[in-house]
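Heads up, the chain below is alone and in the form predicted alone; it's given as structure tokens.
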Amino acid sequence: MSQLLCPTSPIHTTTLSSGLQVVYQYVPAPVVAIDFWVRAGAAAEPECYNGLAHALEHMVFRGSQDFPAGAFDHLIEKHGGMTNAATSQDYAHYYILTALEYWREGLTALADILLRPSLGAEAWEQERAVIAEELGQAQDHPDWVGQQVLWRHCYGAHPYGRPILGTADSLARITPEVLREFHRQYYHPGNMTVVVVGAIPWESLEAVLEQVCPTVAGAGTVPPLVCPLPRVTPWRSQLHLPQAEQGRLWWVWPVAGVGEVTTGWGLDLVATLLSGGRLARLTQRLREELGWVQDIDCHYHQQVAGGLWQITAWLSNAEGLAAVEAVLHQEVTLLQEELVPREELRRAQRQLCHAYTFGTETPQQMARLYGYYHQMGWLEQSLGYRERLRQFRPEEVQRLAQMYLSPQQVVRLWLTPEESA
């Protein structure tokens, strides 16, 4: 077992005989967080079965032979615990938070429904209706619709360009047999990582994991998806959506796979300088001083093969679109041409450091952070996040803006409730 130094207590990583990768941290707390990560996100599914990874996430909670429908949720909740799951393009993860004295029961049950779900035909018909309703609600949400349009343009034929929820047509093609085959290929210990944070002795945890996650004959780690992202040219489009109550504006820059985690942190720092709080540049000008937007947000969405750095503005008045875009152009260009004052940079660094601190206060938050960085291959580097963030200099921020945020290369989308004149 290898050990990573952490300001609180060491983080241990190892691989069991089954191929299951384990990230473990002993934390003296009355609760335990257990988080299974499966390298089987939406990018792994065949195009004709778009939505399959998310569908399987739903079906896992329909139970197994030992834990029929409802039994798993009842077991976790009767002890005051909680459980949930999420599917992204690159992975799916399933987690529980339970009282320390019930961790064995919770871990055993979660492993069972993950590795041996029933995936019956009747249950799938019921769950497909639930997913169809979820898809319908998403399609009524302007922010979701706009994001799908941007993903399709920026990712093209790459699997990232498809909606994680799937479509009505692709959901109709998924059968229990398709679910079982996807599960057989990806849902085995050799393609999983479990993160455990809590006051559990390692010897006890290892013994239970060896028992509930046995070796699967012929199964191994599935190679990561290797699919180059398309080259994206500048683009501008308008989307008419009658159900939208206000206009939206997106400026987006595709970012190819980032080999250095610190590059992603630097792009987060750029986003904070522009929209992180009332004193941030875009927030101050467009919302606080001019009142041209109701809100504005910048963020970097990191994925294995590549992500998006984007600005989203919720417009106060659609007629002010050109003026808002002029300010965006000015502020992005200013980052490229002039060094950020050190005090302004320090304020943004403090914001991100404080957000990191607040986001790692509980075992559940820690487990999720460790799982994400482990999937990305950056767990060890992530432990130096605050120290490295404080080391960013104005010259580095300027260089990142010059490399990734050229106003001449931006992808623009304007969403409006009304047809343009």
Given for the second form:
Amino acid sequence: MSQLLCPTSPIHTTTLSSGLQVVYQYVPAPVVAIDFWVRAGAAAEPECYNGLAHALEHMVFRGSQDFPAGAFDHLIEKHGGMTNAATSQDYAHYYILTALEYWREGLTALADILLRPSLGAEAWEQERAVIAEELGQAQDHPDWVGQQVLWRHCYGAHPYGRPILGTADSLARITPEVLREFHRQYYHPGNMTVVVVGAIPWESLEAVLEQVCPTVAGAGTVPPLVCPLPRVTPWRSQLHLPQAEQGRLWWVWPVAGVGEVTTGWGLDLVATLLSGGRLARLTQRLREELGWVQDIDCHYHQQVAGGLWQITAWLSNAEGLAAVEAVLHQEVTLLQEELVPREELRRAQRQLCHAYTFGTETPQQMARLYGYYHQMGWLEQSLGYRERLRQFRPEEVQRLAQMYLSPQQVVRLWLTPEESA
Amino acid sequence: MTLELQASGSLQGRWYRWGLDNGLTLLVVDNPAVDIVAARLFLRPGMLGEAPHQWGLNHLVAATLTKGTHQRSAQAIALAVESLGASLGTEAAPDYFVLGLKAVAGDFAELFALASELWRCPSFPAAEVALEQQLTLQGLRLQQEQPFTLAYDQLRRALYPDHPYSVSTLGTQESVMSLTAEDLQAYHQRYFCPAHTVVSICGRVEPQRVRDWVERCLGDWQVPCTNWKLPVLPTPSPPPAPLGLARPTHQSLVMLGYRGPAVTSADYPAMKLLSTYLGNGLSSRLFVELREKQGLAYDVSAFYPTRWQSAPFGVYLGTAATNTRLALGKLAAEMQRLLAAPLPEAELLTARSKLLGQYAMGKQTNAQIAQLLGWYEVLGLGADYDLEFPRLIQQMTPEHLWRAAQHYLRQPWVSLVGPEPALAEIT
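Show the form predicted together with the partner chain, please, because up to now only the form predicted alone has appeared in this conversation.
Every component of the complex follows; first up is the chain already shown.
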């Protein structure tokens, strides 16, 4: 077992004989967070079964032989515990939060439904209807609709271009056999990481994990999917959405081939300089001085094969659109042409460092962060996050803006409630 | 200054309660687990102090309180907060107004001094008020995109005619448009005073030292208190036909609402349990029956907020437009079931341990602890209510729940939002 030094208590990482990877930290808290990460996100699914990874996530909660429908939820929730899951393009993760005294039964049950779900035909019929409702609800959300259009454009034929929820047609093609095959391929200990944060002694945890996650015969690691990202051309498009009450403007740049975690952190820093707080450049000008946007947000979304760096502005009147875009153009260009004053950079660095402190207050937050970085392969570096972040110099920030955020390359979408804006 | 009481090992640290000489209440919890201090400054009575033509006043005060004091500009305030990498925010709630802040322990004193200055002498610059007013109007429009908000708005307008609980904390288009900087100043003069203020602090602090610091920042604040009265609660009856709002959406939002009891009512714990039983989590009754077994919804839940006056109680789901009628029938049948007979003892036991367990888990962060204790204090229940609440929940029997259901859940207000044809089928 290797040990990573952390300012609080060490984080241990190890691989059990079953191939299950474990990330563990002893934290003297009254609750325990357990988070399983499976390298089987939407990008791993065959195109004709789009929505499969997310469908399987739903079906896991339909239970196993030992924990039939409802038994798992009941077990976790009857003591005030909490459970949920999420599916992204790169992974699915399943988590519970439970009072310390119930961690054993919680972990045992979660491992069982994950590794041995029943995936019955009747349950799938019911759950497909639930997912159809989830899709309907998402389609009523303008932000979701716009995001799907952007992903489709930025990733083209790459799996990232498809909706994680799938479509009505692709969901109709998924059968229990398809679910089982996907499960057999990906849901075995060798393709999973479990993160445990709480006041559990390692020896007890290891013993339970060895027992509930045994080696699966014949299971190997799945080779990572290799699919080239498309060359994205600059793009301008408009989307009319009658149920929207407000317009949204997106400026998006695909960020391909980020091999180092520090590049991502630098891009976070750029986002913070532009929209992290009232003094940030775009917020200050567009919201505070001009009152042209209701809100503005910059954000870097990191993914294994390629991320997106995006600006989202919420604004009500279409006449102001050109003026808002002119400001975006100026501010992005300015970052490329002039060095950020040191004081301004220090402020953004301090904000992000403290956001990290505030964002790792509970075992659940910690487990999530460790799990995310572990599946990206950056857990060790992530522990030096605050230190590295403080080392960024104005020249580095300028270089990142020049490299990734060229105004000539932007993918731009305007979503509007009006018919003829 | 008097130390009123020192109690309770129930929270991660012990908590202290002091009354300053000027009437301000201070709660301090020493929780050394992380290098973070969170504080909340509460003010009563929130929206309950707003007249109908001023709805949204608290929100606009919240949006502009950090935009200038008699000593500092909006820019200077933002610079002070952001240079510390701290967070400082304000929020208007139905029953209180709150300023929340969070910093690493070493920065707390400086940040709290700034918060005290904002609390005592904001200047509400006219240009900032005008800006935030415009942005609030846009915010109101943005809220209209959410089917849940539309259904909830429709419901509360019917449940609480002319009462502040009938509208979002943002107010209404009409009321927000009529507000001026003078209204904000007058509101601040009238309500912001030590006797209406509760300061709640949790984190890595030495209680005595933090008390001295609060005393230094706010101890010399002398403002006379104006009395106010709780608004009169109307007593409407459910309309015979469902309330409907047509929208071009994929889903219909189906909601049943009721007028539930206030937090001070003896029925409050029973209703909390009923709400937990119906809609809290993956093992709740509505989730299992309507989502898992019938596939009628992705989002199905219940709400019953803790309120000073009669609180709304509701259940809802989002369903395909073609299922609107079916879903409404199923939801109504579930509510009828609660009236028919007391819940089996085992179901109550599960709801009880779920509620109590979640209550304990809701006190994980310093901000959560500061919020909860301060909120109880400002509602007039006292921070002790943190111990009282679990006791009350323990005492509830199936009969208590049944009687409460009989009393409050007899006749629902039905609120629907969805495509025209789906609504026409019902209304």
